[in-house]
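Next comes just one chain, in structure tokens: the form predicted alone.
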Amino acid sequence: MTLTEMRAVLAKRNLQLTKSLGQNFLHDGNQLRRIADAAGLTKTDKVLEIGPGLGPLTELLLARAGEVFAIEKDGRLVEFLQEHFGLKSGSPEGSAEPAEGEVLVEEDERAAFGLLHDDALVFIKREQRDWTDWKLVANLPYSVASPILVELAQSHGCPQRLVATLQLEVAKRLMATVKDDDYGVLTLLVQLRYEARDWFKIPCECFFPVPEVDSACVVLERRAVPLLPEAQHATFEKIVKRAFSQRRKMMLKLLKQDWPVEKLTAAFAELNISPMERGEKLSLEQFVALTKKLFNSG
């Protein structure tokens, strides 16, 4: 969908996009397919997309994919993509109860396609479904684009890649390393589950309405070897929150509201972590492994 025909659709349904809503739509050609190409796609894939719009990367998607679910939070749009793709009403086999809004396409050479009309950060946190044997690729929304990747991060089957446009900064934070100024709870609140691939910027110039800021496509690979047991991530989430409470307090200080000072001098010690250090300064490996030594001592 080229820019022209996205002012035209707009025009004739006489739709005015909300800001709140991140509706900045990419219609730049070249970058939708760069991101379709990040996910690898092939007809065996499962893909999840977050805020489809009109439409365009879905279109890719699902000429790629074998089975696409959409969410979109816009009822206006739910409705054009409906008649865009000639859906029907029903649910897909195995899926969740659908909600109201949900269609399917009819069976054709294009993959199976579920759209919900729902708050996508609200179903995540309320199916619980299991991803992973599926991909994100979307769009996000920049106001959202965060606790969306937490929650399927943190999810007990979290997706095996995620490829996600959203806000430059947003996406700085996801791909620092320890050394980097973007680096924080974020960074490492994904990264625990994701290995940071590759990442690329797309101009502002290439979305409509322009937003304000440039944007960036990143690439996350599920780790095939995890770094910590489920059973230990609410403390990794728990110690990275505190730590970087206050980014400019000793670590070992701000630790000490949640465990006696004793387990954590001793923990710091062993692990070679100076008691004045602050929590900006540990890498992921060094936090990884302070979570193992006080979920251990309890």
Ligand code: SAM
Contents of the next structure:
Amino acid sequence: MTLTEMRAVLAKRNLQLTKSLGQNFLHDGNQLRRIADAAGLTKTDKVLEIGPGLGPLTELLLARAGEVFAIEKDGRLVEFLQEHFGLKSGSPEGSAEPAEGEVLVEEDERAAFGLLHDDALVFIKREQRDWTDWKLVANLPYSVASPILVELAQSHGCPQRLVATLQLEVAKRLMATVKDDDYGVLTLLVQLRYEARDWFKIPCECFFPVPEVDSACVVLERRAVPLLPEAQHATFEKIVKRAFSQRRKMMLKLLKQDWPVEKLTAAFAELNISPMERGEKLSLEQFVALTKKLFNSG
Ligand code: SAM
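Having seen the form predicted alone, I'd like the form predicted in complex with the ligand now, please.
What follows is the entire complex, opening with the chain shown before.
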């Protein structure tokens, strides 16, 4: 869908875009293809798309994957998508002509398409689905991008790959290592389950309306070998959140709120971590090692 087509659809339906829903639509064909390429899709893939908007990315996903499940919060867009993708009769009965804006994709080439009108964050939390065989491919609403990614990353069956377009600032946090200023809670909660594989910037002009912030697409791959058993994830999260609750404070002092000091001192010594260390200086691997030591002793 080109920018001209997008503007025409919005004008025809008298659709005013909602800033709070992060409605900055991606209209640049090259960037859309780059995002779909990053997902490495085949006809056996199942794709979760959050916030399909007017469906420019959905079109590519439907052409490349085996199944696409899209969740959109804005009912006006859901109605448009249903007509656009022929989920309800958009063209007159018996008409050979496609409905206005209907996508011309051969039925047998198109992935199975499910479209849900819901708040994706609420849905993911509520349903607790197994996403193990799914890939997330989405240009996320920026206000809820981080909670959605954390929720998916922490879910029992987290998706095999996350290809997410979001604010550049959030992308940097997701890709960060301990040496970076952007390293923090979001980095650790997501990287516990995922390896940061790739990222690329997407210029502001590729969106309509042009957003005030820079954007980037990140690619994260689920770890083949989990760093921790699932039973220890809650302890990892507790340690990480406590360690970053006051960035400038010594981590051992902060953790004293949850664990006996003798236990902490022993664990730090065994792991060769200075008792003076701040959380932001500890690598993911060190947080994992500390979790193993402190698990069950809170
Ligand atoms: N995928 C489209 C594109 O690339 O042009 C639209 C992306 S736009 C950045 C974000 C989309 O997410 C909008 O369509 C918006 O209505 C939808 N949205 C916002 N909050 C949502 C939520 N909590 N759950 C599902 N969709 C949401």
